[in-house]
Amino acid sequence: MTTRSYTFSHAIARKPSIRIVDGLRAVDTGTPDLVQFQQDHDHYVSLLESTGAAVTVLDPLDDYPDSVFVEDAALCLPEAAIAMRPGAPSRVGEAAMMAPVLSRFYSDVVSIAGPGFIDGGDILVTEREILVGRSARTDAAGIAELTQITAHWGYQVREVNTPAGVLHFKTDCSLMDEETVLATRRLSGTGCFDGYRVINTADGEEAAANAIRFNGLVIMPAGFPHTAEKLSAAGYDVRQVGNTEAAKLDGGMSCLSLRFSPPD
């Protein structure tokens, strides 16, 4: 097993589709504005590129309104890429669309065959293990198949529970470095991060938990000043991106990209 949990040479993103207005959402908080979404997406991509990474930006997929959230469709490890089997019926086809893209970078692209389901947004890869949250989009059979696949490369998969009412495991957490996780108190309070250093989001700023560490930057949603201050005080180079429109579709910073270093 190679451990490179936050240092990446590549990323894949996808432009939001005009049909983003039809995207899934747990609670209707308004219709996403495509122009604002695209502006925020461009800013996000520019930050990834600023670290020296090569970012592939794919064209919109109008048949899949949620396909801007590319993370759910795949898991990219140093050894291979794994096409997921998303738990929302309207999103299952996104993984098949992503597989040939991954083949540009990986000679080994594996697919979750089913019958289980698993979303990339429920998977947190750390230096020591792969944490997978059970959720409405990820079931036991999907986790079992991922466990079997990744064991080939020496990974340990640990199943944890996503808090009730939370869409994805990574809605409430993100990896900051080899030993540090940013998390909401409702998630860290379950003990799932025992053995890690935990930085809790500030009270009332739980939506800040979905951030990404990408090379030298921590990229987080704008509008959560106290959590940003916590991260800066801990020594991270924090950059903030508008996320008002993605948030209307339960999306965040990790959802918008696949981050990886392909095999040499």
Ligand code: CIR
The other form holds:
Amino acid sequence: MTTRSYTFSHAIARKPSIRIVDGLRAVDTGTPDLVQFQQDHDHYVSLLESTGAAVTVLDPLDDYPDSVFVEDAALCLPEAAIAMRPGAPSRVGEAAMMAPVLSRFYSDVVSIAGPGFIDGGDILVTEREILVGRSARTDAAGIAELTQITAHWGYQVREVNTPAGVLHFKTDCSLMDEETVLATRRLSGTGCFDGYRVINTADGEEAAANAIRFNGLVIMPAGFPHTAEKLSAAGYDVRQVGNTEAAKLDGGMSCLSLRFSPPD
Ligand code: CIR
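What about the form predicted together with this ligand, after the form predicted alone?
Below: every chain and molecule of the assembly, starting with the one above.
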């Protein structure tokens, strides 16, 4: 059994832009505060770096208010990087901005050409398969193109459903290790993780589901003590990062980085 689905030598993040106030959101719960966002982002990056990973922090992209959420623009596999085709019109150009950055690390950078759409936030890579959630951002054609591209390296893509009203598949789940997933009950109850060990978020703490396993750490949003306790009790080294400002834009821990180990 390998651990390459959560062991990474590198990450890419992007500083939040002053235009973050124009970021997409399902419900307006207030204007994100850039200074608070920057502080939380610095903390997040420092935790990634504390594991020994090399973290590239890109400059803000003021033309793309949501570009701090780099995960949606690409999928990084051990063999190659794939620039996505984000499903929100204001975000589709982020993939082309990310592709040259990926080329610094990968000789093989492929792009989803369309006509379908697919966001990185809908993709959960485990040791045994790639799960992709259909969502308002990711459609059948996007999944079909990813399936065809990744088959080249022997990956199995399994299409699953993102719960109604949930932005991305990974808004509601995270990989904890080779056999364990953290998920909301509304998602795990669909049976999509049958065959995995599932840790459900505590009741009322569904927003804790978007966490990341990054090398030895589980990095989760602050403010969800019961879920943090469950994860600690299960033996994970849990670290909490303030997420109040990203949450106003439906963003969380996974969205803020691309995590990968480039080919040798
Ligand atoms: C959006 O609606 O696209 C952004 N405001 C939030 C993206 C969050 N990304 C993610 O869950 N992977």
